Each structure stands twice: as C-alpha cells, then as structure tokens.
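To begin, one chain is listed below as structure tokens, in the form predicted on its own.
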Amino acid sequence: MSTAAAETVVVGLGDRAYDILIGPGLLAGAGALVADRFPGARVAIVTDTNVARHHLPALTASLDAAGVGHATVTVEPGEKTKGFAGLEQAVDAVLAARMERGDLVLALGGGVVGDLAGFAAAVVRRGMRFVQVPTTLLAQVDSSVGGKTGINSRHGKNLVGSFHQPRLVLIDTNVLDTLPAREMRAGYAEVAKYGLIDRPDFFGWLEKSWRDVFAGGAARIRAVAESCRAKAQIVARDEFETGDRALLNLGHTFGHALEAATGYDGARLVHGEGVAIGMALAHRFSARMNLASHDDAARVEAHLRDVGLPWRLSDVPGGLPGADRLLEFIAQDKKVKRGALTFILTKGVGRAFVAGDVPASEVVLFLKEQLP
C-alpha cells in the first residue's frame, strides 16, 4: 500500500519524536521507507525462525528493491532467548556485519526479538539507530513503542536493559494473518489493557467489536492505533518511568511473577496470557480492598473469558507455587520501590491508578484466596 494512506502515531519526545506507521501492507514498502528516511544508512536485521520464514523475504526483497544493504542475525524464537547468551549473539552479528553507528538495527518480530535487538542497538557502539517492524500484535501495541529494551535474567523478566527509543516503528497489520490464535488472544489482552487503563469508551467498544478485531479490516487498525496513540501519550509524558508510566504496568506485576513461578515456559504461560490473568487478578484485588465494585471485576473476567484468554490462576496449566513463593517473585519486579510493592489497581473500568505501599500480608491472603 501505499504510505500516504497508513495512519500515523506521533510519540512526542522533542527531538527524539518518532513515527508509529500503521496499515495493511507496509512490509513491502518498508526499504521505500529506510532509504528516503534514513539515507546511506546498512541495516542489521535481528529476527527469530519463525518470523524469518514468513515475512523476511518480503522485507529482504523490499531494502533490496531499495538499494539498502543489509546483514541478517536469526535467533531461535522464545522468551529464553531474551538473555545474556542471546544478547551475544544478536551484538556479535552485528559487530561482524561491520554495521556502524550510524546504521540501523532493524527488529522484525515479536516483543523478544524486539527488546533484544532494542538493547543490542543501545549498546553497540554505544548507541545505533533503530527501526522496530512488530510481527505480533502484542508487540506492535505495546513492546514496540516507548523504547524500553532488555532481558532477562535468573532473577527475573526484564532487568538488565535501558531506555532506547526507535527513530521509527512501522505496523503492517496485515502480519498478524500469519499469527497463531494464542499469539493473537495474548496480543489482545494488551489493547484491553489501555481499555481498562483509562480509556472506558474504548473497552466498550473492544467488548462489542473484539470478533472484528481478529478478523483484521478497519476494525483491527482502529485497535492498534488507538493502542499506540494511548501509550504514546503516556510516554511522552513520562519516558523514563516516574510517574504515570507506571499505569502501562496494568496487570504485569501479577503477571510477571506468573511467568517466573512458571520458569518463563511458552508452553504453560505467554506474557499476554500472564498479563490477563494479572489484569483479572488486580481487579478482584481492588474490589476485594474496597476500591472498586466486584461486578466491574466480574464484567473485566467476562470479557477476558469471552476473548479465550486465562483469567485466573487455576488456568495456568501445570500448577503454581504457595501463595509465600509467588509474593517472592512479586517482590523481584521492578514494579517495587524500596521493598514497598506497587500495584497498579482500579476504582473501576477504565479508572486505573498507581497504588504504593500496598502491604504485603494482604497481597499474601489475597493469592491464598485465589489458588485453586
């Protein structure tokens, strides 16, 4: 298609602003886009398996049409792979491509291939320029945008990474064709999120129009753009996390520690699916604390059950730890401030906040209540 007619996100960040190009069809004018926005610049492509086998010749063949040149790294796909080792292996490639600094680190994937070649680029030559093309929907409404990279460590998800915004995210919504449906359900449950954030009206609308949203069209770029405009805005305002950022943390910290106590297994639990029961579980936690009503907790669950997302714990197949051992990856987050746990909590749909201090013999009780 052509550009002039994909919708397009400002992230307003002064000097660092950056475009969120979103529409069908964008892949195959992606080198148009490299080259006339970013001339004379080599590309280092970092990708996984999967992705490379459906959608790297299409790009390939459109920086090619471009007269970019390019260098390729394929990592395998998975959340393991979003170490030290594979942090290795994405610099190592790139440093033998002989990319300099002022080439380009070009993601296409999901959110791992995304935050690892994110952190590559921030760290490579101390500092490359960088181009994310999100592959799933997960990533192209959340990991792609606001510059947060990284990995993980054994100590837990995302830790070891730094901000490092892109100079461009392009959105080819019709990528997500190729998609699994789990891979899609996991997705949605991040555009929910913004829903369920601040943006009442939008919830409503995902509630009547989800089947729509899968299905891809008009209704699909509707989601993802109003999903970027919405973190865009957010992290315009706060980039590095000290204030109302912390919002986009919805569902995580719940769902982070799910991830950890599950030893970041794909099989058992993907980051969408532990984010919508983290969402779940931080809407009952605020109705049982007094804060909002259980029928929005209930309506919250509905939907989510409607979608075909896990909603509470006795979903995560395989079992989890004691209620002891889960509050223990609660408290390796990053969410927590001077040992203090932060939750993001809710007065209602769409009326979400950032709540310090929140007092752990509680959080304990609470999970205690919601294990099977």
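Numbering follows the first chain given and starts at 1. Keep in mind the model is a prediction, meaning the values are calculated, not measured. Under this definition, the rigid core comprises the largest set of C-alpha atoms superposing within 1.5 Å between the forms. Compared with the form predicted together with another copy of the chain:
- Here residue 265 counts as shifted, since its C-alpha moves by at least 2 Å between these two forms after the core is aligned.
- With the core superposed, residue 322 shows a C-alpha displacement of at least 2 Å between these two forms.
- Core-superposed comparison between these two forms: the Cα of residue 247 travels less than 2 Å.
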Given for the second form:
Number of protein chains: 2
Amino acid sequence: MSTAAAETVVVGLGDRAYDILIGPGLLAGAGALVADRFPGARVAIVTDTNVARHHLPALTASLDAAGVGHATVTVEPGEKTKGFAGLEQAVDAVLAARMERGDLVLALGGGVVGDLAGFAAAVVRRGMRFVQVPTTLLAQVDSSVGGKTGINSRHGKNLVGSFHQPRLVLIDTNVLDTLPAREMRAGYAEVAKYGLIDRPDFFGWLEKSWRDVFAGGAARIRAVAESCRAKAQIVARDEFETGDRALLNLGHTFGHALEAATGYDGARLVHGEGVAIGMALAHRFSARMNLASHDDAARVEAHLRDVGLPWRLSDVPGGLPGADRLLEFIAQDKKVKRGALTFILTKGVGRAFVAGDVPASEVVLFLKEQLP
Amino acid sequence: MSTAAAETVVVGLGDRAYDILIGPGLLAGAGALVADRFPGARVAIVTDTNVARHHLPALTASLDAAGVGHATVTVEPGEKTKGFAGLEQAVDAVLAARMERGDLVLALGGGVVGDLAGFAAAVVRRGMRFVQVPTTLLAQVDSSVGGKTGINSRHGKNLVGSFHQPRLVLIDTNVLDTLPAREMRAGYAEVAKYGLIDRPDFFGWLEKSWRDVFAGGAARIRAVAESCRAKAQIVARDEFETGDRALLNLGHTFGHALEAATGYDGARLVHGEGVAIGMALAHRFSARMNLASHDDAARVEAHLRDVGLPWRLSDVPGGLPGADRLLEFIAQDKKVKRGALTFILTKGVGRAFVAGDVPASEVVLFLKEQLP
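Condition change, the form predicted on its own to the form predicted together with another copy of the chain:
Once more the chain from above appears, this time first in line as the rest of the complex follows.
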C-alpha cells in the first residue's frame, strides 16, 4: 500500500488549483490520501461494471482501512450512460447515500465515468467536492485536467455540462496493465498530441521511448506526467476555452468528422484513433499549405504507424464517404464563417497554432487527394 | 415603450457583478435593453403557459422591434416542472433552437421558471448567459438575487442545481398587477423579512406604507429595490452560503416544516405564508428565550395580520400534527447536532442572528404552547 506519488503535477487555477498525483500502486493508497486531505468526508464512488470488476475491491478496501465511509453507484459501461437518464441515476444514488456538500464524489473509470460523475458532483447540492481516479490512459492524460464535465444530448455530444474542477486526481499507472491494447494505443494518440502541440523534445523522446511507455514503469509515469503538465499549462492560460485552449483540438476536427462518418461505431474507429489520423492529416495539410515541411508530416505519420495507430484515411475499416460529405461533418463540428474554417494547423513538430481562416475549398481538395 | 429604469441595484460579485433594473413598464423595453447590452445575441425564452398568456406577447414584440432573434420554450406551470424531465425539456429546446454559448436564456416567470431556466442556462454548452424577467413579487425580491438555480429530486426540493449568476435582471413592477392577491401577499412576506433581518427603518416604513406597496407606483418600486439591495448586500458577503447568507432563512426553518406538514399543498399553505408564520414564531420564540422583547414579537404579528398574512399555527387550514412531529419536520430540514438546532433568532426588529445551539427540547415546548 503506497501513498507516495512518483510525480505531482499542480494544476494552477488560483483558488481552484489542485494536485494530480501520479505513481504505480496509488489506488491502494487512495483511502489514506482521502482521509489525510479531506478529513471527515464520506465518498460516493461512481464507476462502471467493467472497471468495478478490476479495481473497485482495491479502492473500497483502501477506504475501509482508512476508516472512510463510502457508497458506490455502478453504471453501465459505454457512451449511452452519458445522458440525462444516467445523470439522474448517479445524482439520485449520491443523494440516497445522504452525501452532504463537504463529501466527495469519486470517479473510478474512464472518460464516460469521469464526465458523468464530475457533472453529478457539480450539481448535487449545487456542488460537491470531486476526486478523479482515471483508469484509462485517455482519461489520465486528457479528462483529468481541465474540469470539463458533462453528458450528451440528442443534439450532440458533450452539449450539457459544467466546468467543475476536481479537488484531487489520483493516477495509478499500474491500472493500465488491465487495459486492452487497442485502448492503450488510442490513449497514446493524445500523449503524442502534447508533443506535437508545443513540446518537440517530448515528441522526440516518445519516438525513442514509446515501447517503454507501453511496457509500464518509469517511462509510462514520465509520459503521463508530461502530458498532464502540458495540458495543465494550456488550461491555466484559458480555463473557459475562449482562446488558446483550442490548441488541444489538434487532430480533433478531422478526427471528429471521421468518428461521425463511421457512425460513432467503436468497432470501426475509437476517439483516439480518429485523433491519430486527424493529427497526421493536420500535418500533411499544413505541409500542403507550405506552412510545415513534408519531412515533418512524414515523421508524424511514421511514428503513429510504428505505434500501431491508424494514420491515413485508408486505415478506416469499412470505407468512408466522399470529400464533400466529410466536409459537411467537419462543418457540423465547427462553424463555417463565409466559407472559412477554424483549424489547428502547424509550422512543424511542436509548433501548432490556431488558424481561423482555412478555406473550405482547400480542405475539400486535400481530402480528395487523401481518400483512397 | 420604456427602457429607463426607475431604480438600479448593482449586485456586487466581482467579475460576476450584474445590474437589476427596476421600473414600471420595463417589459416593453426588454428588446432594446438586450440589444444594447448583448449585441448580436439571440434569446431563448423559458416561460410557463400562465405567464405566457399575460406577458409573452409584450416581450416578443419588444424583441422583434429591436431586431433580436428569439425562440420560446413553454413549460407547464407548477413545482412538478422543476425536475429532471423539465430540465431535459428546457435544455433540448434551447439546443434545438441552435443557441450558442454567447446567446441568452431568458426566464419569464416566477420562481419555478427562474430556477429551471437558470439551471438550463448553467449547463447548456457548459454555461450560457442568463437574463431574468421575474413576474411574481416573490421572484422579484428573492430569486432575482443570489444565483441559486436548480430542480427538485425525489429526495427533496432544490437538491440539484448550480450557482449561476444572471447577467441582467429586468423587474417590471407593473406585471404584478396581474398577480392574484394571495400570491402578492405571500411575496410580501419576503419583503418584510429584509426589514426584520437588519433594516429596522425599512420595516417601520413598511408598517406605514404597505397599502401603497400593494397598490403599485413609487412605493412598490421602493419596496422591491430595497429588498433586492438588502439581499444583494448579504449575498455579496457570502456568495456560496457558508456563513451569513443563512440570515436569509429567517422564518424558513419553521416555514419549511409547516410546508412539509401540509404536504406542500399550495391550497393550504404557500411558501410565503409558511415564511410569514415562521417569522412570527421566530420572534415569539426569541422573546420566550429572553433574547427579544415580547413587544417586538407582537409588533411583527400585528403587521403580518394587518397585511392579511397568516401569522400563527392556528391560521393553517386543515390542522397540524403535534409538536414532536413538527420537530421531526424541522430536523429533516436542518441537521440536528447532539440535540441542538441551527435557527435564525433575533434580538428585536432588524436584529436577526444565526443561533447554532438552540436546544430541540425548548423548540418542542414552545411549539406545544403555540399549537391551538
């Protein structure tokens, strides 16, 4: 049972600042950490049936050992849980467990559980304290920083929610050992993204060390910590997403369009895979616009291919619609202002920027070239 | 069509500060005010069928005249609308109208509409701008200040919600002319409350001028403005209700217990009536505890009686349970810590304070004396 974190990342948001503790085996120390940091608080755990099977016993044992009272809400895994019905279920269960404002909602799971539990924490009694224990690589390096919580509506994904910062994030890097390989790779796409946005040295290190990151140990801890630090720096500059935070969408405009074009069918394409292809396309498109070199685009493609991630449109199983239809999916995601789109483009590895005036016609031409 | 407010109350909450504009006929000037203060924004109106009949045409005509785009969500009147189903309906309608984060949700109605619309504004796209046009006296002097929004859960009232401050509140004092007399009186109980908390001169003025407040005109504007100012001062000291804001609960502990004991049946007792009896009881109980004079208690009772408000337990139609059962309702509302209750008591008119150590046994004895 370890409560010593190998790395601590401080998310500097003034009076909403919080620590991300990262290390192997932290789950077993969760009870002691909660008892130490939130004396007297009880814990409402929100998790899903898959994660509960792997990790809930270790968490509850640790809370019991530290004398921390707890109750558990177990939801169905999958995106469908992230709706009004799931929210009502989570909120009702937290209230049924007689949790007060000073008590904690603890998310044990991946992105769906984190978004849902965080939103429930934001609205029960107009705001309970929130702790995250992310159990996927994607959730560890993405959802654990930034305070975005929410659910989907029939009108689109993540359209209903709150900004509600956690009070503490515990990242146990060992829990990734039970993650399916494909999900691990998909999360890794977001790790690589931080290098590509503004950390060229980190990207260079990943090119050499990605096998160690997948294997576990010190390299994995370093990759997770560096990713959290990178995102924390951007979020601290722009908590409510009015400017720079858009950089985090590198690869996401193309990526979301591919997710939509494949009907959000995870069997064909999961989010991180869409982001991987999207990042490769963003670099190739930037090269085509004479913003970045073709060598840089090839370097990004090579790394994603090495890791086993899809990186080109022909990697999407089951085929894709034509370029014009893909542009419609892009336009649904972003507002098209007088034929111009906002994209995250790049001047090279680690030199991404927000481009607010990308001609839709250029994007269509480019997609036509890229389609198999 | 008037856009000149007779009174402006600034709610001083730093970067969440906003104006409350108060005056006769402001509804007809709403469009011009919105166009001036939120250029380019569209408006999602949330209202109920009753209020829509009286006031929606004037509001939409005013928005049309000012060239402000708008859509309307009309919900059923009544407390039942303030639940998860009502929230989903409001949120879906706002999204269906393709409102963006910079657009406005505008609540046209009483407390239920304001709480629901404000919560929808808080969560659609993780926060839209919110404007309130309260159409009951209670909503004008209570809900328009403080930023509390929310819905009920099966576990209790207002247990799910957000703190989400409006950007602007427009109080048209003329709309109260269509309010049923009983609802006007119930709202007046909260007006009197501000005098009793810490504004003895205001209470003295109300004792002389309450007929003018009910009649309309300058006295009504003054009463509404002074009430908003009083609440704004307390809220600015304690936005998130960790201390002084509890003073606003004067009369509410007894009042909530009476609402619960009458099954929240508005035919028997509405919220403001419960508060009226609760305030009279809080003063009488304070006198019994030798904190205030019996003359002050009698003065409060006399004023409520003059206005036509209920002021004693025997005024509740249909009878009440015994003192022990009433204490159970009180204890449901407040946490009982080792036999002691938190109450708002008083040293006299305008001298209320938070008492954290009121013996439950004294409350039961007192209720036994007061029951008919």
